[in-house]
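Quick heads-up: it's one chain on its own, the form predicted on its own, in structure tokens.
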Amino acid sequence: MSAPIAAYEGILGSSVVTQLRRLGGKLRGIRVVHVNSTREGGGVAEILDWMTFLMRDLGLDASWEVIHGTQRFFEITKAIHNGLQGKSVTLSKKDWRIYQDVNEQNAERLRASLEAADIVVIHDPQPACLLKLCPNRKGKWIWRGHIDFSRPFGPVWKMIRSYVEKYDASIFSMSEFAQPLPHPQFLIPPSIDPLSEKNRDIDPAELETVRAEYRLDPERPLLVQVSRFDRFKDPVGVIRAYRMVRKVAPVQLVLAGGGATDDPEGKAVVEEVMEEADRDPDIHVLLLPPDAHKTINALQRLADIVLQKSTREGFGLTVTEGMWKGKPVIGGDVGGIRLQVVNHHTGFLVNTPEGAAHRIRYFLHHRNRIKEMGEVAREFVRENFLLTRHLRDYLTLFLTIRSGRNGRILYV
């Protein structure tokens, strides 16, 4: 259950508060609808969760709609999402076609209240061309892409560009992943929520009931990476990287993640990754279900150091957070996680399995250097990525669009 917006006011100060109550005000009663792909897994049904919640309480009419679809169309969008974060895919006349088809069965279940909206805000490629199933739509439609667009795959790029090119706006990142569109697009990345389950303050008690539960060895440095089990956040990278450093130092490794109901890739990313651990007692693979948020808490509270050595990525919600719980991280060298982890300051940027065990050694040689850099991570997530920032940009973008505000790249 997220915290009413008033209790955001001991972290980050009632002139906040009152900025968003005020903004809120002048929205008010305004239809919002969002619409994803899954209800649970990954960081946008995160975010949507909170988002929904909070601009209800500052009273905006606000709801949250999930399409759905069979499982090919999910092994689609999965390709689809590939070739949009770079990859050479093969899609056919008839995979499109399955995609426009799902797309045409939600609409119809959908239709009566997105086209009464005010806004409708669609996220990710999945319901990507429900607006053009929509033709009397009221409000304005603004397309929200996730996922690191800055090299995208071109056949895949140009059919969803499409659908895309006839919203009002859309929504970025970063100006990196920025593309070529005849409409405004404004920049707003993503962030947590720091009362969560996943990011409040956890009991010293509880985080050694979580320490046993997986045998974790509390006298040997720990390692942690928590993502979904997909080939872009490169978890046999970071066993690989663990398996130089334990040639000089006796640590451990958790890779903890579970899937998406819209990611059908899960399982053989699973198989790689226990194929790489070859029983090695100190890789713990953990496969945990949507809602285990406390578990994942503890985790990341446990680390020495926080990993996410991605290919692609987004933003990376599980860098920021590490670094909301003092952890300094180490992360790939690639979109969104480039946002967060400031090299020598909030962590280290790496591109390879042996960067990455460089930067690890280096920890474990200065581990004063852990602490200071896990502080500075702290407040950087304090200034930049917590959900009230979000919440304020997207209602100056709402204020935005609302009004006809015309431009290219707004920073909102």
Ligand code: UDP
Given for the second form:
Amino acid sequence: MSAPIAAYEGILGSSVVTQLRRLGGKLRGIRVVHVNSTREGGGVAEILDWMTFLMRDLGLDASWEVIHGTQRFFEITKAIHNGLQGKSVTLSKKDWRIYQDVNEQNAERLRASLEAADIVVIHDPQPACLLKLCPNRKGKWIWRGHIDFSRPFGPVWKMIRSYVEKYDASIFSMSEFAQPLPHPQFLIPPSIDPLSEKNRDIDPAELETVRAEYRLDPERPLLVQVSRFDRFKDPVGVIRAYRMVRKVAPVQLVLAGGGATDDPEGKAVVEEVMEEADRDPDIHVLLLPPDAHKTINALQRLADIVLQKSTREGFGLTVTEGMWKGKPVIGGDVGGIRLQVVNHHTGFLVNTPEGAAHRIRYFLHHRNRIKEMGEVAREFVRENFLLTRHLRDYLTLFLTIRSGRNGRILYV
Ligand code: UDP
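Switch from the form predicted on its own, shown above, to the form predicted in complex with ligand UDP and output its structure.
Below: every chain and molecule of the assembly, starting with the one above.
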């Protein structure tokens, strides 16, 4: 459940909210439809939940649709996702046919609403070919890529590009992801909701309940990584880093994650993680339900150090969540994490399990640095990665694109 816009005045000041109301006023009543491929699990669903609510609160007629698909469709779109993040994957003509057929079935269901909308925002590759299937569209269509596009695998990007290039604009999280496309590209990093169940302040007693529930030792340092079980999040690399540290310090590790309905690979990755963990009682692999927001919030707060050792990352909401809770983050030196972790200031960027272990040991030897860097991290999030800035960027973009102004790469 999201909070209304007025609730953010307390945390961010009234001028931020006034500015959003002004922007909302210029867009009052316009019909905005967001489309993605899952209602829960993963960062996009987290964002669309509050974004739709707050756009409505500001007077826009915003809604959020989710495409439906078969198991095979989501296996194919996961391969597309992996390909766009640089993995060499093989997709047959039949696979691309299935991809289009499922989009066609969704277009049948959604066409009337999408064609009537003033603005349609299609999130990620799964629903990208909907535009082609809505020939009588009246509004502007924006494609939003959330993943790490720094080195897409050519054949997959070529196919997805053939859909994306027809859009009126696209959005990426950072300039390194921008692509040669014949329309304006906007750079908008994602954000978190400081008042959500996942990020709000928690009573210390509630923290202790979670600590006890998962049998975490209050006396020993705790490392936490929260992520879908996805190979690009490198949970196995995190366990290797933990093992190197464990030889010299009595640390505990939590790997908390669940699945997303559009990610069929999770089960296999959990098995790899369990094998690597090898029944070590200090490695807590927690398979959480999609609504375990309070538990995740508590685990991030109980952590001494938050990790996000991804090898590809569009933008790790989990990084921002950890930083907002005053934790320094040891993150993979890739993609959007480079926007979030300012090396040596809000955490450390690492490339290997050895690098992560080295930085964990540094923090354990310099405990004051955990606190100092954690404080800088929280302020960095306040300045850059809270939902009000994100909302302002979207509203500004809507105004820009409706006015017909053109550009190439624009920072909103
Ligand atoms: N998340 C969750 N439960 C899990 C794993 C992740 O609620 O079991 C949340 C996490 O707290 C974050 C989002 O899902 O808000 C993941 O976003 P991120 O950008 O880090 O990664 P993505 O899954 O989108 O690649």
